[in-house]
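Just one chain follows, in the form predicted alone, and it is written as structure tokens.
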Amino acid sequence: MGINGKIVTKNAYRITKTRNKTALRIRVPGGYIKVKHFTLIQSIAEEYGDGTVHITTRQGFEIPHIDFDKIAQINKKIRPLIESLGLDIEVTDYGYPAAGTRNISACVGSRICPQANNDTTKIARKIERTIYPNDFHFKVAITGCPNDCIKAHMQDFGIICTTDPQYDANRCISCKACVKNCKKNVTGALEMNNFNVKRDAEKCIGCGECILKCPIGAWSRGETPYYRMVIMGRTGKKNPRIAMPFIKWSSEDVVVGVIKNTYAFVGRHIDRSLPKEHIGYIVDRVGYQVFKQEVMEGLKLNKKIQIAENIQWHGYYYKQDNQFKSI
């Protein structure tokens, strides 16, 4: 049967290795889904697939082994899944309106984890409402603390929830628990000075470890949440690399605005002679300074924010790898 691959993939179906078979990709922003939807996913897998579901690396679901001629029927059935995204779009019987922007992934966040500095699910769903639907191939992940359990450093945009720790010297008993832990396990941003703890703001990464280690509550999380954004991490065949810090001590509105503005940046600079061009390679080609200027334009910056003057990405190129030789 004749299949228009572009239309199929835009509709969130995959072109698979099995002839005349496809796979449905179900979006689950932040990895958070209500269990009432499981029965629908199960029924689609059993009625139209082979009774299996794959949990993707991006925390979505993929239902394989679906006949292409069943797409229209399935699209009508998945309306509740699309409605659950809470998007400001008209939900129709035609299924997902785009699939280029990958499922936004997130660690479990402060709803459950004591180390998390914020509700990652809430942030993921806010970003989803801001940027979806879109066709550009973006990867976004949110992690609740600098432990980075979600591997934000491997994404186009990694958002790391941080806190500006507040110190109450009147409660402190000078036990040095926070100082010792920061020195051994974090950045050494804390030291004792005349029986009080002093914090080096340049070294502090806002992890919140001092808050967790203090036995009497001398440290607490600040009322204002902050975020660090790392950008242009990637895997792949050409130049794998980890993301590098772009902004620190940012407000939520700024990090969301940067991602939103990047769609326009890509639209202006993408090489349309290619089937697709990864965003990191676009930044490499046009330059970091152009990227920074265009994605920060029009954003209302909070007072505490810091923006990288320059970024040098590392990683490696396979063709320049001289560590191996034949024996």
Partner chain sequence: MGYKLSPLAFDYYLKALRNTYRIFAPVLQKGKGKFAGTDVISYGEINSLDDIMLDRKSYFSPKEVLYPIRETLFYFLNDETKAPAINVKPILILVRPCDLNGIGKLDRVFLNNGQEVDFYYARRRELIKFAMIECVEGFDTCFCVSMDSNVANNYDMAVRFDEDNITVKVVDKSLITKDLTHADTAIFEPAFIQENKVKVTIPEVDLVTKKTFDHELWEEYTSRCIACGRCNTSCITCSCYTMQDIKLSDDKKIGERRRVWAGCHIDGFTNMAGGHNFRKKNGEKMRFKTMHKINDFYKRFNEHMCVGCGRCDDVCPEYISFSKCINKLNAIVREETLHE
Given for the second form:
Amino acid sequence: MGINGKIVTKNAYRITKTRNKTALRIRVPGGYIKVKHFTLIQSIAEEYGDGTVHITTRQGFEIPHIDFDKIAQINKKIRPLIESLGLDIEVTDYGYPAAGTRNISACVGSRICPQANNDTTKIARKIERTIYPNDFHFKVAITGCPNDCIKAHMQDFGIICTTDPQYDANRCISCKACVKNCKKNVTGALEMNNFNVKRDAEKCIGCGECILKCPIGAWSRGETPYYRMVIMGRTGKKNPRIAMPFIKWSSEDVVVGVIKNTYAFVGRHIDRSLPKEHIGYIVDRVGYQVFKQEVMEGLKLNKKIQIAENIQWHGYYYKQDNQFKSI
Amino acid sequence: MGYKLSPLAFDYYLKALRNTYRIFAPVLQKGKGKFAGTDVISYGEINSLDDIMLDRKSYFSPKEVLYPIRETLFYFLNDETKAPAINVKPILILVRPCDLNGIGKLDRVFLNNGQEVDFYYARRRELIKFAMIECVEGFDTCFCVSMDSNVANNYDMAVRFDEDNITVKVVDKSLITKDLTHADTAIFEPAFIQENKVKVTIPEVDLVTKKTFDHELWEEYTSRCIACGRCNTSCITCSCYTMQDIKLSDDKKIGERRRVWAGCHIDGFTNMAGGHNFRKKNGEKMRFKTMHKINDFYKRFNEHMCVGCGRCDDVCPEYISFSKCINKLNAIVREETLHE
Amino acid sequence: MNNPYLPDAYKILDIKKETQIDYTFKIAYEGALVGGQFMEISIPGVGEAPISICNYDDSSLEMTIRKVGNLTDQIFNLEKGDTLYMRGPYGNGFNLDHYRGKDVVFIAGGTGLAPIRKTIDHFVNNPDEVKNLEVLIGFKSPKDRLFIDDIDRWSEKNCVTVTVDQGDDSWTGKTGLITTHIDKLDLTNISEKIAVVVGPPIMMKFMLFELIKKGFKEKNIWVSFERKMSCGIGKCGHCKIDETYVCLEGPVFNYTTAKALID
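Moving on from the form predicted alone, please list the structure of the form predicted together with the partner chain.
Shown next: the complete complex, the earlier chain at its head.
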């Protein structure tokens, strides 16, 4: 059997360890899917696979043990799943148009979670519409608050929803609930000053905890939601590292625009002699300043936005694992 | 005197009243709920019928209209003290019967407790007239009927809001404007809710003993209550406050003393200078509040403090239900009495 | 309308250092007072606190203030001739009629001596008004003693016991917790004997327990409560215990009432 690995991979099927068997990866942006699609997933798994699915680390489904020659049939059937993504492109009978940009994952967000500052599901779907079917290998995740349950810090682009807390001194009863909590659980951005709460805007990460803790509504959410974006976190066999803050107090447009612009950046700078060069390594090679300049190009910046002057990524190289000794 | 008004006519009526009164009602504060994308209903000044939010219970009570969350008592200047002037334009508040009765409890404390009348409460209270919102259905957590506060008669005006029209009964003649004299007259007596979904039985005041105070029930609340104080801030009858002194000049010659709402569940309420604290455990705070609301206020004023508005149930992040607490307490007291 | 919250400025006539952290402020004041009542004293922009009146005459009153926080720190910076803001008096104070003609023991722990000082003084100066007068006072250490001159004067004709929890090299008086000295009182007529007890919460608790155990009748015991009286006029709620507002009905209570008060 002859298979064009590149084509099937781009079609969201993967080469598996079992000869002649593939696995289909179903995108579920934000991990949000209507259950009516479960019957379709079930029928494909039962008819073409082994009756199982794997729930992927990025919140998608992977249906294993599929024969390669069934791809065309399956592609026709999964049309409703692709349609459910609500993309601006025309949906065909040929399956997923790309798979390099991974499923956009998101925590449950403000539809359910009291901590969340925003509707992460909605944002995930919006970003999916904007960047899919680009095929470069990007990992994007959206988390509702700086608790970062979705691990935005392990992504190429981690979007953290924030709020700009508004303080109404006339409602404040000086109970210190916000101050104590911020000190204990967040960054200690709040302190009491003459019975009023003083917020250090530099220390504030916009988590919204003060709003949640306030028993009297002296703290409330600002009208505009804001985002913090952390970038170029990664796992992998070479240099795993946590994503670092790139912009804060950003508008949604800027956050989305940055990701969109990064595709062009990668297009310009990727080393095509390699089988695959990952975005984080491209930024390492090209330099943060070039990256910053190119991805911010043409974006209409909101007034409150702050952009990192420099970024120093930490992380480590596996090859430096010299602190181990045999017993 | 009763009148039937179309929504448009009612708006004209409100407009006319606004010449004389600032009108307060429950309003939807868009996006101001604590959770993202949520609203909160609290009392605010209104201009028209559309501003009035009646579908849901207000999260905060109308208390803040007549008893501001923060209020400057006076300024110091050298050796002089001076109370600030307030806006003396009369106020009309739209309130449900439970809240109207609740304001009666505030009156007890601020006007009738001890020899002194609370100057600040009294001067604002004198400006206030009440438009009672007819309330016949209540909400899920209400237990006003059990608390005898479903009926109120000390209103200046009563209002029934129907889909197509608004009926008003005006008791205070000064609230009759030209707009009303042109309207259809109607015979209207406000009806009152007769049964809530939630019912409580208050343990007989005299049967509450030291044993009741020592009951393990309160331990349960020590483990559940986080003493966030939302029950206090949302309550129509909680009236406690704390003084704050603010230095306005470095030489200490100019200063301000104000009071801010406080409460038995709010941190530091019983802390004394020197470090002693009288109710450390949250269960003790819960016990104090419970007894105040349904036992000891009665001993002073011959009426219970709690009006059963149920806001404390609505706002508790730990899902502690005050009505359940009352019923549990009643069961305990009955049990104790049987075993005497 | 009368505004009960507005304090007036009063002149400090004298400041007497009792201990390192307790000063007695003599303040110009004219008006009716009862020993055991309290004033709300304040400094603009700093704060207000309830302080017991420990002495008074026609033109002045005295208050012994312990340095325990921001406000009292600032008050300690004041000097003779400076002004202090006050409003009051508040509370019931000690009703002398409850003790007249009786065999009375005044028991004070530490700063608890301040509110009863005036009452003790009254009976020391008018010995005919009581059948018998005894005073039992406990301090933490010799250097914590208050009103040393007064105590010496009282001791001239009365049975006054002063004990310290912990003595020092120069201390030749009694030592041990105040509760261990109850036996030294004249307890011959215990069922009729009146006890007035004022002190920190923990001292009060053990003292009352011991007195009842010894045979004092509950109705013959009087206490004064320390609470966070803030408004002084029954509004703010800070001093409320059960249906009782300490600022209105107290701070002096008969023990039959006091024992039923649960925080």
